[in-house]
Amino acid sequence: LRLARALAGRPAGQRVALTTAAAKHGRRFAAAAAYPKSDDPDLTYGGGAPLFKGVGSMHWSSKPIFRRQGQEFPVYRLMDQKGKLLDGATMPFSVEQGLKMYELMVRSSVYDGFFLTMQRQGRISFYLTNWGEEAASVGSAAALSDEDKIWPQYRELGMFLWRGLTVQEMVDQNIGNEADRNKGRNLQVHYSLLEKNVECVSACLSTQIPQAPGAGYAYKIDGADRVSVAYFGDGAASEGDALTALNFASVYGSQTLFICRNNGFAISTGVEDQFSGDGIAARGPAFGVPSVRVDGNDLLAVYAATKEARRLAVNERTPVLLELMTYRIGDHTTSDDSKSYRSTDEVQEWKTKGPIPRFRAYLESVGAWDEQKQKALEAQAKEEVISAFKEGERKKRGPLRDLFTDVFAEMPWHLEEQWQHMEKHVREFPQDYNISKYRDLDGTPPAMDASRALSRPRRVPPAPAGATKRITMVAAINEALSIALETDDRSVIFGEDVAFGGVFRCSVGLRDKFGEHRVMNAPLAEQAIAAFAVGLSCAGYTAIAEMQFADYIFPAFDQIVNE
């Protein structure tokens, strides 16, 4: 709409139907319809579409005419800091949904309050505080349904308390217990919901970013009224993964809500030293996606810009970006003071304007809440963690062969081979590690059979039988993917060159058999094609991703290596 109203005063001569690729996945640019075909023969081809290809429109200038920024992002508010409705807003939800998303805003500040004493008294090693993100998170995931599927960053802790993670769930995991979902073997607040449609955090900055689309991509052809959500931050997005993430989406039609939480630091770096340009919005429209700027302190501008960005994501098939701007109250983690970067003058003052002061406001000037029910809410969130968190200190460590699980269906060799030793090494030296403090340690040890640690297959796989021909290798991945395709119809094929047969022709004749939905070109970025595989992969599909070069494969390795 920006571009059709900057052409608007051109001559007709001037202007140039908007069509690209993208129209191909049910998506055009909305001045196409705008402006009719040019007859100009220097600046079209092929009955009207733009004389270069990959451009929206075009016209000539004899001056070179640099564009620095396009037109200002507004930051989409509904109501004040003082918790008044701005004139001719109205509520999006009802005030007893208002009350739930409240009371889990209020949960996650004394939860982080007591994590983090328990960090300082040294009963967990690690904790990182949602202060003043709080609505960033609930108003989010509150306008999603149950069976979006979401990719967490690290300061979701809303997020999933909507999506309903116990408080008993936050103790065994920062603690790293038997009951921790992932056996102690991640980092704090690293939490995952896998059977309500959450991954878990990883560490990795960015990483989660390109997957989100693979699975928005399984929802669109699919047809399924469902997206693909990625959570991130204003330092994150500074990641390569980001942007190919963006143009993936775009190219492909993912239904995937990107949500950047601004909160103005990458642990001590602002934002001023991170990017130049107009903030992370403004990166959307360079990739054809839809974008909007909200104020993150704000639930109800929350709630009800993710709720529009999940229509248009499922109605127009096509990946929204939104940037909540808000304000990290506190240290970036336990291992940060950011009193060395920030006075606390502005700690203080940005305390005033956070989501929840805010909504308790508007919540007490309706009837809704008071002083009474505050205290009881905070004491009662108090008392369960707690309780809870007594509970987590009495359970034991996870045994020492879960470090070695759940890679192989099969533990191989040389993990058995491991495991072997190190277990009898801590028995051989208890005095030296707390062994009472894990599971089957201090008891009989467990069956050791030395013939599994020896360097060897586990399995050998059977001679194949039946008839043989002699093909060339090419030919032989040829059959074999068309075989995979058509046996399975959740498998999809996808690389640099695919599309037309590759350029070692292992994919030919496979597009015009099985379609351009299961068998795609993909822009230059191996990361995001590793990464895209991982989304379409835990969205139920079977992902057949090509590197093309076997050299190319490098970039694509923190993909391969750490997801």
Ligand SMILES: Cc1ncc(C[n+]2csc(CCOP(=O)(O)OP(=O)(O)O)c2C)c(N)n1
Given for the second form:
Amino acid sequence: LRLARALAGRPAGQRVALTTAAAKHGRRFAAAAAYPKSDDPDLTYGGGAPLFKGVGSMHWSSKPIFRRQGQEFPVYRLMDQKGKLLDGATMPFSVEQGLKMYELMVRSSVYDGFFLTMQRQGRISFYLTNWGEEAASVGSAAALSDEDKIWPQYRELGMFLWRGLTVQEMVDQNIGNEADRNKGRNLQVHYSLLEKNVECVSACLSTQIPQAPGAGYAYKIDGADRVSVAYFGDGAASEGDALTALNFASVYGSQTLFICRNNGFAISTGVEDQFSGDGIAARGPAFGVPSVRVDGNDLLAVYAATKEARRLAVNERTPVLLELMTYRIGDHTTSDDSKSYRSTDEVQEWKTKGPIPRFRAYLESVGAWDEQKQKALEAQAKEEVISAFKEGERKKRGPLRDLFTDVFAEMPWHLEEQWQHMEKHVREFPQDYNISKYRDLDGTPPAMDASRALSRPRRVPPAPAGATKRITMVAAINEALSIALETDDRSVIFGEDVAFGGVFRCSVGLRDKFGEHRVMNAPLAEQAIAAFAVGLSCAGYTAIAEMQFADYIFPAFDQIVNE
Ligand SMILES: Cc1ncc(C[n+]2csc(CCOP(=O)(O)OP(=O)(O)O)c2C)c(N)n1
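Alright, leaving the form predicted alone aside, put up the form predicted in complex with the ligand.
And the full complex, kicking off with our chain again.
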């Protein structure tokens, strides 16, 4: 695509020269296309591409030039603070669609207030609100297709509601009862909605960001009208994972949207202590990722920018970065008191500038909303959440065994034993564990499966059947990889230096046999290689990730152990 775009409109002779240079020097050409042609033979190669690989420089300079800043990012907005459309702006959606989004923004806000109270009453142990960021969450989700895969952080309740998380599911998750999809194992607000293409919230910050490009790459090679979407905060953007994610997505042309909610804080750390560059958007162009900064409290702008970013991602097979400027009105979580690091006046001011009053003003100006409707919606949302909560409190907590299942297909002996110890211990001290709340915790402890106990002989792998041959380990791995790629056309292998055969020669010949989209070099970042594999797998591919040296696997520790 880049080649086609760059060639369009160029004279035929030049086209041949550029094509030859491109064929010889691959990615180097892409950078050249963006810069004016240089006549200096010292600076060019093959008549068009820059001499130095991977950069677009086409001029010498007799002075050292230190660049501090790229171009300014204007903040994209369509509606002013009072809910009035800016001159020349048009509505990106109908009033009916706007009402649907507004309803979810209000519901999100009402639910937040309710769960905060439940936490204060000790009926759930933790909560965090989404106040002030409702437009960033609902507006972006509404602009996506239901097929797009979302990798959330944790402050995107509006997105979950848009995708169909019910109030009962919210309640069951926050209580952690047996109806919770994740069997009560996760911290509060760590929702998941797999069948609606939303992956589970992960407590380890940023791990989802490099996973998203794996799925975005799968959609690219499928030629699908689908994108992968990572949400994250301005704090999470500082993790190395965020930077490797941008780089991987760009190198692979992965159709991925990176949606950063820049709400000014990471717990108590203000953005001034988080970074000193120009926000998050400015990082995109450094990785070749088209980027935009948006007024995140303007529902219209968030929706329109996300829609356009999605179009770009699918049509041009590229990642896109959106920085949604907003403000975290609530405390970080119920474990935080933000009065100790910011003024209540500041919070008060942002409340009046929040996305809900702003879009409400618009709806009122077109006669689609009024105080009576507002009161009715708030009352209905409250009633629904109260009744769901009562229902949720009546449900039991899941059996203790659930703490140990779902990691291994068959529970290994050491987990079986830990489970037994726990059952015994909890029954010994029933007054401390409120055991009547749990399923199957009364009565005698369930019998242990003796076949899984420590004393049981360990299983040994079966002896090979059929004809055997003696080959080196490397040849065996190469053959196994070849069989995997041959028999499963949705399998992909990637890693450092894999394309030319790998430094241990395990992937020799595979690229010629299976093509550049299935046998790929990876940029040098082990955590992103592992994360890319997670993303590809979640999109239905068999990911074969090569770690070049066992000694250097540690950057991928978080992905392998936590994810
Ligand atoms: C790897 C990791 N480090 C630290 C934490 C603890 N922690 C949880 S949330 C948070 C702040 C995140 O801020 P930001 O990404 O800006 O999102 P926001 O809370 O503002 O929505 C921190 C430090 C964590 N969960 N994971």
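So that the term is clear: the rigid core is the largest set of C-alpha atoms that superpose within 1.5 Å between two forms. Residue numbers count along the first chain shown, from 1. Quantities reported herein were computed from a predicted structural model and do not represent experimental measurements.
- Once both forms are fitted on their core, a CA shift of 2 Å or more is seen for R427 between these two forms.
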